[in-house]
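Let's start with one chain on its own, the form predicted on its own, as structure tokens.
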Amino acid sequence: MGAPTDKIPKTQKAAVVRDKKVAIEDVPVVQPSDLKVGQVLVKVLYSGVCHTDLHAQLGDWPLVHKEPLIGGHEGAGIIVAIGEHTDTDLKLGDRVGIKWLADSCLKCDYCRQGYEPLCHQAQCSGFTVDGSFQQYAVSFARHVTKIPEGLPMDKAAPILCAGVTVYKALKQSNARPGEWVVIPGAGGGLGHLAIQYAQYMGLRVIAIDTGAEKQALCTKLGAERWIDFRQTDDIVKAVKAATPDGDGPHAAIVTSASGAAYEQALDYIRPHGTVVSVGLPPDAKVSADVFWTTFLEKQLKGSYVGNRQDAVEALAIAASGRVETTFRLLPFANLPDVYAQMHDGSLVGRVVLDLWA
């Protein structure tokens, strides 16, 4: 099982985070003979870039990551080696994805119910273990996801986190076909995929973001209403007015990394509506009026990342052609510039890095 499909080099290019700075460096490659039981070595061809990667670099989450750290958790590649004695149906040459959830025990109460991201033993790619911003990445056989044939590897990469995350959040919203969902941050990497998965699920979309470029993207992808938050004095009033009965949307998928977006969502969501928390603004707090939240039966749900089945479903939908990522394909060396655009909010859609360009 451990025999590689091609000659494995001794060194590789990797993006290494130290002291809140990232640099492309030459680092050692884990050799097939050094893989542990349950591990696989993936030749990473492409990796998407996620806001979580930026948070890991900046260290602005209330969580501790390993350091030095190789980030990345949207890696699409090919299995080139499998640890000896690993029990798996994976084969050398299989196309697989490395996701945020790198591993979990699969035995605890959370894992048994499909809440694998909540496992106390969970490992996270590009955070607690090195991720996909390297040409050869070690991952775990039971959590890498096979990429469907016919779905190009570069297009698959963003689905592995952004796609899975918003698909799972929409499921969590319990919104039904024909109902309205509002997506703050609709023109971003998460939001533009959320529009498409919402469309696939038969939902009607109100997009919130700013700028003509993002408006054009959201409209093209099927959003029926557009609200520019920089040109709108009263977001709550505008969102309610965007729904036919004026009561507001049935669900909100907050992909924006703005604390204000959460406060607004709890105000404009209709009675018995659900606000799903996805974006993670640092140090943000949510304040809700207990009386009206109870009286109007409003709900706030946290939605972390999807489980293994969510990943399979999200990739299958993308492979069917119903969801397509808007992204720019850039050389690996451009990662620091991508982080800068993410930080100032100017990034449109998603970026995928070619690890070998």
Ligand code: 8ID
The other form holds:
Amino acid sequence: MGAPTDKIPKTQKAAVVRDKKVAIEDVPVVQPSDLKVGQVLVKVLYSGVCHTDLHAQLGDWPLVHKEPLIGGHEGAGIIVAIGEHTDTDLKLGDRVGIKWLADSCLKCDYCRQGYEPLCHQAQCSGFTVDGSFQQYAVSFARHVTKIPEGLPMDKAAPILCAGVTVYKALKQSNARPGEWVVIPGAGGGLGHLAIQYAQYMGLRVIAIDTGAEKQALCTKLGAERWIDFRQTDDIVKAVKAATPDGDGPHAAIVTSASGAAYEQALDYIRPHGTVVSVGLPPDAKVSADVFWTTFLEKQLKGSYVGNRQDAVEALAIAASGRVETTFRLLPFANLPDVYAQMHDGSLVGRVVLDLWA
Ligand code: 8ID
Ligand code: ZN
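Next, report the structure of the form predicted in complex with the named molecule; the form predicted on its own has already been given.
Following is the full complex, with the preceding chain placed first.
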């Protein structure tokens, strides 16, 4: 262990965030001899760009990230070095993914029960530790996820956050085959994958987002109903009317990056239905009417990424071809433009960066 598969350079390109601004810079590469026990060095080939990376750059969450920060947590690459004395069956040359949850202790109550993201020692890629917007990223042997044979690395990248997150959120919703799920934010990175995982689970989909391009994507991916939130005065009425009995969907997976999408969710959800909160707009509030929430047995659940098993399952489903990322592949240097488009809501599906273009 410890020997790299190819020559590892001393410097690399990385997207560095300082004072809420991002710039592509030359930074040192952590050398194999400097890896700590448990760490691996991943040559990152592709990285998806998640709205979370934009929240991190803007610093708009009530959380503190490292500074300067190299963002990115949808990395797909190959293992080029493994820290000495690391107990792992990973080998040099293995194809692996770097997800948001970079590491957790695996010993605490939360980890033992599979709630790894809730571990008090959790480290997050591109937030508390440098992430996948660099050509060589340090990650952790016990949390990187093997990418199945046959799944192209660029398509795999967005599964590492967007895919895992919505797959696990759908499981949390307890919706059963044949039931209806509404997905506000359906035309975005998380949402367009949620449409597909939902159908994989036998659910029927109502998509909410805006614009003809997102409508075309959602419909192509199998959403049976479309609601444009900018052109609809009464969202509650429209969502209820989209279900055959007019009672509303059994579940909502709210993947929107804006708080507005949360405002009506508990009103349009069906009695005994579940609203799963996934999008993380800063300062947003959900207000629940206590009488009707209780009387109609409505539920609100937060769902935060997924554990190692969720990542393996989400990738396996993608490898089967039943879920496919819709993405634009762009050179690494385009990251600042991608953030600008994400900010104004004009991105459809996902952007994947080629770290070497
Ligand atoms: O673990 C988690 N909970 C988790 C994991 C990953 C990402 C949470 N997130 C969070 C991100 O931090 C972000 O806040 O999920 C949110 C969505 O991430 P994304 O899918 O990467 O963002 P995007 O590609 O920009 O898509 C967001 C979509 O929401 C739509 C936009 O048009 C866009 O297509 N949208 C908005 I903004 N307002 C809407 C509204 N009122 C809306 N859709 C419906 N109704
Ligand atoms: Zn993410």
